[in-house]
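Just the one chain here, laid out as C-alpha cells, in the form predicted alone.
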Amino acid sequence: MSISRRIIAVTAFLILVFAVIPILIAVSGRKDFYYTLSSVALLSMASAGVWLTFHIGRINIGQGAYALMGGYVSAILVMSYGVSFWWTLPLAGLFCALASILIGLPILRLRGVYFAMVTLVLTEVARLLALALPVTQGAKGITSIPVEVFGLTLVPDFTMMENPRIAFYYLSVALMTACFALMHRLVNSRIGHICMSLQQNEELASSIGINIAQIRVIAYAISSFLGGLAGAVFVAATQSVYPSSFTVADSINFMLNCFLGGLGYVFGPMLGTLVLYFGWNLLFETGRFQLLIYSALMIALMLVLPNGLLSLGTLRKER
C-alpha cells in the first residue's frame, strides 16, 4: 500500500471512530453501544498482545491472566492507596510486564506446544490467587471504583445502561488506536523483522547472532503490558473486578480473535474481535444451538480462510 493510500485509510478510520460512530449512536439513541464498542476496543488491545506472541512463533493462551492482574492492580491502587486512575493505567501495565518477565524467563525456553500448555493454566492460577489473597477481597471482588476525569469524579453506571459515559468510549478507542499504531511500527521495525525470523526458523536466527531468549522476553512483556492496560480500563468502565472477570474462556477468545482476523496482519486482532464479539451476540437468538453454530462457523472460516478475514483482499487480487 502506498503512503498516500495509508494516510487516506488512517484518516478515514479516525473520522469513523471519533466522529461518525458517536453521531450515529446519538441519532439512534442506542447509548448502550458506547459500552459495547468500548469493550471491543479494549478486548482487541489484549488480543493484539496475543498476536505479538504469535509473531515470535509462540501460542499464548494466558492473556486473560494479565488482563485480570491489570484490573486488580488498578482497582487496589485506586481504592486502597488513593492513586489517580490515570497513574494506575501504566502501573498496571508495568506490573503485568514485570510479572510476565519472571514467568516468561523459564517457560519461553520451552518448545511452542509446551509453552502454550503452560500459559493455558495462567488464567486459572490468577483467578485462584484473586480468590485467596485478602487484598483482592476474595469472591466479593472490588466494586464502586472512583475514576477522576479532569479533577471530577466520574462513576459511570454501565450496568443499568441509564448513564453510559462517552468518555470511556473515547478513552478506549484512543488507546486502541495508539496500540495498533505502535504495533504496526514495531512489526515493521528491525525488532519486528527479527521476531519474524524467530517464527520462521529459530536455529537460523540464533546462528547469525540473534539473542532469541531476549527477543522472546521483550515480545512477551509487551504482550502482557497490553493485556494489563486493557484490563485496567475495562475494570474502570464496569466499576468492578471479580476473580471471574477474566476466565480461561476469555484467554481462548483472545487467541481466536487473532486467528479470525488473520495472523499475518497487524490489524487482524481488531477485526477478529469485532466480528467475534458481535457474531456471538447475534447467535444468542439461536438459543441452545448457539455454541454448535458458533463452533461450526469458526471451523468453516478457518478451513476456507486459513489466513483470516483480512486475507479476503489477497484472494481477490489473486483471482
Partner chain sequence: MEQVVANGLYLGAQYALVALGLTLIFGLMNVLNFAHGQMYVLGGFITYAVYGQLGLPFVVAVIASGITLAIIGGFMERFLFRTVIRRSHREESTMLLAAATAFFFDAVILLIFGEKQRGVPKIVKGVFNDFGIILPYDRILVGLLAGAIILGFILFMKYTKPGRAMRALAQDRMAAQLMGVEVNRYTMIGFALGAMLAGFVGGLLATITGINSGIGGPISIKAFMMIMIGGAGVVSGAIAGGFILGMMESVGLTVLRQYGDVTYLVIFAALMVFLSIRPNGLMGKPWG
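Rigid core: the largest C-alpha set superposing within 1.5 Å between the two forms. Predicted model, so just to flag it, every value in this text is computed and none were measured. Numbering follows the first chain given and starts at 1. Compared with the form predicted in complex with its partner chain:
- In the core-superposed comparison between these two forms, the C-alpha atom of L256 has shifted by less than 2 angstroms.
- Once both forms are overlaid on the rigid core, the distance between the two CA positions of L291 between these two forms is 2 angstroms or more.
Please could you give me the other form, the form predicted in complex with its partner chain, since above is the form predicted alone?
So it's only the chain below, everything else dropped.
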C-alpha cells in the first residue's frame, strides 16, 4: 500500500470512529451503542495483546488473567489510595507487564499446547486468587468505584460530561487507535521481524544470535500491558470489578477474536472482536437458538476461511 493510500485509510478510519459513528448514534438515538462499541474497542485491545503472543508463536489463553489483574489494580488504587483514575491506567498496565515478566520468564520456555494450557490455568489462578485474597474483597468484588477526575486538565472530565458513556467511548476508541497504530509500527519494525522469525523457528533464530528469551518476554510483557490497560478501563466503565469479571471464557474469546480476524494480520483482532461481539448480540433475537446458530456460523466460517476474515483480500489476489 502506498503512503498516500495509507494516509487516506487512516484518516477515513479516524473520521469514522470519532465523527461518523457518534453522529449516527445521535441521529438514531441508540445511546446503548456507546457502551457496546467501547466494549468492542477495549476487548480488541486485549485481543491485540494476544495476537502479539501469537506473532511470536505462542498460543495465549491467559489474557483474562491480566485483564482481571489490571482491573483490580486500578480499582484498589482508586478506592484505597485515592489515586486519580487517569494515573491508575498506566500503573495497572505496568503492574501487569511486571507480573507478566515474572510469570513469563519460566513459562515462556514452554511451547505449543503446553504454553496454551498453562496460560489457561493462569486465568483460573487469577480468578481463584481474587476470590481468596483479602484485598480484593472476595466474591463481593469492589463496587461503586468513583471516576471523578480532578487535577489533569488535558483530558475530558467525566463528571462534567452530559453522558459518561460518550466520554468512555472516546477514551476507549482513542486508546484502541493508539494501540493498533503502535502494534502496526511494532510489527513492521526490526523487533517485529525478529518476532516473526521466532514464530517460524526459534532454534534458527537463536543460532544467528537473537536473544530469544529476551524477545519472548518483551512481547509477552507488551501483550500483558495491553490486557491490563483494557481491564482497567473496562472496570472504570462498569464501575465495578468481580472475580468473575474476566474468566476462562473471556480468555478463550480473546484468542478466538484473533483467529477470526486472521493470525497473519495486525488488524485481525479488531475486526474479529467487532464481528464476534456484534454477531453474538445480533443473534440475541433468536432466543434459545442463539448459541446454536452462533457456533454453527463459526464452524462454517472456519471451513470456508480457515485463515481468518482478512484473508478474503489475499484470496482474491491469488486467483
